[in-house]
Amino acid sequence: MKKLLTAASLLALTTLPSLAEPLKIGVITTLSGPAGYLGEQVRDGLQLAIDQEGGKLGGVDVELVVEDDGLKPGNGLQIADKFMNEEGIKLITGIIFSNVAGATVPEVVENDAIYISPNAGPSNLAGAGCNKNYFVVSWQNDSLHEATGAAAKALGYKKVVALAPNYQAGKDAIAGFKREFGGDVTEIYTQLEQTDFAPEMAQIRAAAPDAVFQFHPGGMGIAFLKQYVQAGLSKDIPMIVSEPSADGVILNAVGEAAVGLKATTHWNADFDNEANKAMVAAWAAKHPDKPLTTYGQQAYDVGLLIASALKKTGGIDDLDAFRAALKEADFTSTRGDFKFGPNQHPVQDWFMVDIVAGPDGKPMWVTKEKLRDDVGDVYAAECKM
């Protein structure tokens, strides 16, 4: 005999908790080629923040949807379109390179989705090109290298050869360095993904500068630094770099020849704060064979930022509320001091680091003095939201 459902039974069924789908976060990043490890760091840093909360951010179940842009702007744009229009993803992050960001970010933010950068912070999106849906957690490109210019000036250098790839981030790098250095700078632009730097080594030797500043992230940085040493230039001409040109992977690839370099950074593994200690320990436990770089740290902080907003909103259905919660930056950053400026780019501190031989003989960063305190970027005043 069939049993009829009572009104009470029907009410109970309709009030059972629904099995909600996790919030999808789209990750467009570089996972292939010599720069592929940079995207791996971003992916793994985000996932680590999620793992620390048992698969959630701010109490909300989340899922990363990761795609490789192959360092091609067209790929980034295509992936973003698929995320937004086929998968309904409204929260996107992950881009490493500024040429990919320049093509992709405007499409995302103009289609009422949120983009949070874990790395690229090109100048053209920081000033008049700013947008209420665009947040940067890493740094604005220029400010990253302004710190290195300030360090070169403090070290007493007067004449520097500055090298960077000929794309937006490279142009921002040399502009930022020059802004704070104030001395004589010879500019040399290389090619994105270049691996043979023999002509540049000859130009450096002929210029006979007090020091060399170079910005070459990923595999380019490994190739440049190795060839600089092989050319014998490191014996006579000191090099000073910003953090992307001396990450842990680059240092491990170059080995003891990297010892003695000077660098600048917004973060280091030796920072003495609880959020940083927790991240460093968790990374070492999960990735014992991978050095934690600033790319992983920046992505982890993106995760903490998203968690802080979701804790207040419970989701992203109300984009205005979620955006407002993001802007508050109500989280404890692994770098220490952090807040957003008027263009939703970081205001933060910058430090000098020495590259020394660690206990295992491998080169490592040791934080020295603070170079700049609570610094934003020069484009913020142009931003009108």
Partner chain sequence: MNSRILAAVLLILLAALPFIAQATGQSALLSLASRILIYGMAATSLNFVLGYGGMVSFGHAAFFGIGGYVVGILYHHADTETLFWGFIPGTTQMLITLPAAILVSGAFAAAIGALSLRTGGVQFIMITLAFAQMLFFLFVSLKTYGGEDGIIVRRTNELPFLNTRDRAVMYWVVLAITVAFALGLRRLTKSSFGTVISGIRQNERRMAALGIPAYRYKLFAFILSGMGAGLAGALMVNVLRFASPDMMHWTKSGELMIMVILGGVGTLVGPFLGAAALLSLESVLASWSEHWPLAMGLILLVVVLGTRGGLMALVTRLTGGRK
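Now that we've seen the form predicted alone, could you pull up the form predicted in complex with its partner chain?
Coming up is the bare chain, nothing alongside it.
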């Protein structure tokens, strides 16, 4: 009975897919709750890359299967299980948060499916925990903040107050910042889900540093920026942040108060390359009411990467060939230079941007200078593949 079934399903497998069944890509992402806009950006970014090619990636018909993980690790795992075992999906992407990735990614990559991260790049999967089926297109978490440290150093700051929430990503952020900065850092840890930062503002004023570095993504970042300006600190103490604390959505919610901020990023909308121009124009046409953020861009690049590999292999039935094609990263990234390091995390450039008032009065990023050239991450050396 069981043999018969396997035989039947084998038959089905070999005959059916070639009949123009589109290749399914599983997208596990966060769409509910306050962080929902991040998942929305990732979904829309991927879809945009597919639409640009008329429903294909690399000449192969593809279809996105999107599901909301609700920011729960257990749900992420369950969806991955369903994707792989019920729908036969071999290519998965989309996770926003490190803790969902921690539960989900090992399950995917150990079952001969490919996971390509459009956002989270936690350290526990970058070093000894790396895997040949795991690719990160965005960044390793630490490098986000190393760039900001480098920027603070380049700007000549000596004494900085660094603030981040008291959880792993927050501590990693400050550690990453210090690694490249080298100056005097006063650390202040805020609480998870904190909304009122008045006590911290008073501490910053009392410390009178050259600059402030803070890492508060999403709603926390909005509240922090507003209160920083309202406390009158923005006049005297410059603030420098990494990209998650000043994305387009945060800037829109804060408004002109964000002008004057400095940020570091791996990508900006004003980059002068064809791939980027095409993406920015297409996004503006399709989503005029939503700003394009790095989350959307990262997902778009995931689409381009998949397209480059599919162009060579024509499908993912031969997983080894597909993996090898992915590893070559033979595509023009919207960020410019891009290649994979030994742990299949990006080796890329980092930039400093100024936040200025745009033509419509809304704040926007303007690229100022390149900070770091072709850098990978500190965990790559621990990865043995």
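Because the structure is a prediction, the values reported are computed rather than measured. Residue numbers count along the first chain shown, from 1. Rigid core here is just the name for the largest C-alpha set that superposes within 1.5 Å across the two forms.
Here Gly232 counts as shifted, since its C-alpha moves by at least 2 Å between the two forms after the core is aligned. For Ala211, the Cα coordinates differ by 2 angstroms or more between the two forms after the core has been superposed. Taking the rigid core as fixed, one finds a CA shift for Ile89 smaller than 2 Å between the two forms.
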